Amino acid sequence: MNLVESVARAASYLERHGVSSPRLNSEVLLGHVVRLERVEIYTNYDRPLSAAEAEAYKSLLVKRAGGCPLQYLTGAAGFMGLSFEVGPGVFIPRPETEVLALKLLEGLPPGRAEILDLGTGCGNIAVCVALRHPSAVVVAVDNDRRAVELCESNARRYGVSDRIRALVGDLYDALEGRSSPLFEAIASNPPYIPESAVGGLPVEVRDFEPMEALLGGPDGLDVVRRIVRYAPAHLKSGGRLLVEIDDGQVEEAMNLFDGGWEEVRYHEDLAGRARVVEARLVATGLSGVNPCSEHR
């Protein structure tokens, strides 16, 4: 059988299981198990497949027909462009996370800036943001080591290691005991996701990615209030916040911004729906709340 019969049968097949885009999804798994691009598969259409490619691709289509992630079948997700190495147990990047790192960018000094990307899991808003202004220096966190050690993976792929440092912890407990600078900006895309709502999830979102990655407590702002919070000890005066939440979160995540903040303000995604709160810190400290005498 050749390359491009086997896409057909094998598109056949994950629509009979209810798989979106089952012809694209194919192609792609064609394309991870021969080593071609999606169009060289078809400039190369009477290429047949070998005994062990036909088996490996077999594998992959059940999986995929199972549920599993097609980026965690191929170990890759595309973001703002590139592609960024990925894998189980660690939290796929989304499109409309893509305004949360435009929207990081814009507000950026030409100059050096210091950022802290919390909750980074493979870094890919990390490396964007070291990849676009080369003056910028990132401090990722992530409370899972298998995210940390893809955010280091994906810094070296890029080029842009030595000016990205990945710490595991939670939030701003990962830099207690560092030497840390005040950010420029705190950018995160954090757990948001209602405790309520995990049943109405898409299999191959609930059954595979980690779900710590995703529900922030009852109401989804669990993680968001920390971040919030704590935010002022670790800005510039002047410095930034940003944090991608649900559209229907939207009034309640600039609610939060409710002393030492000005500039509070939303940013829409492609789709139109509020995805990022931003706020811009009056003065640091204003607080008064000292993030390493309470607990996170």
Contents of the next structure:
Amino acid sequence: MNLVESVARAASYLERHGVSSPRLNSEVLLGHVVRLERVEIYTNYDRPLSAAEAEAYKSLLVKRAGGCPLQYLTGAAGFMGLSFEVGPGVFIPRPETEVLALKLLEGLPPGRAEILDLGTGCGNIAVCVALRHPSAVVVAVDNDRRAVELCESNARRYGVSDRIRALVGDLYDALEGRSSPLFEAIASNPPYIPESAVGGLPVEVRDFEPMEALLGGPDGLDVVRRIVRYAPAHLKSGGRLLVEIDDGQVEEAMNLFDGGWEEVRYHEDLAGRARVVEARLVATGLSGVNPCSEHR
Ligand code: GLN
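Same protein, different state: after the form predicted on its own, show the form predicted in complex with glutamine.
Below: every chain and molecule of the assembly, starting with the one above.
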């Protein structure tokens, strides 16, 4: 069978198993097996598949039909036009998080800027910020060692390892005992799905992605609360906190910024859904000094 015939058969197999975008999935997986870009499948349409390639393709298709996310099968996920290495056990970057990365970048001053990325996963936000802001230095934290290793690997791949320090730990605890700066900005895509919503998640997410990266307690905001509460001790005076949330949580999330914060607002994603809450720590007038920092 040649490449195009294989893709057509695979697409109808995936469709029968209820996989959405079956054609796209079968093209990406075949491209992964034969090491070609999707479009090259068509420019090499009559190239035959070897027996070993056909076997490898079949095995990926069976896993995909069983719900395994495409990104875990290929080991790659797209974010802000870049490809990030991902793997089982680590959250797959979502397009809606691009809003967080863009808003974070928008507000950074041109010179050196220290950023803290809490729950970095494969490091997609940290690496994008380091690439787009040549003087940004990012501390990227995750409580899963596999995530931290992927973050380091992605930082190396894009040549920004010297400006990303990846640490294993639970949110701000990862900074304890280290000399850490006061940050210009803290950004996080934390777990924020309410526990009760777990049953409604797609199989790809529910059965394959790490629940600790997704679930945020009864109302989904447990981790967001901790992030907001302890942020003042780690931010410069006038520094910003940006946290991803879900549309339905925007009001409650904005109410968490009570006292000591200003410019509390939210940003929508491209689908018009509230997706990021942002606030600025009230400036004390003393440049860079944050009175809370003594109480860390
Ligand atoms: N937006 C993600 C989803 O719906 C959830 C991300 C998260 O909890 N950080 O799958």
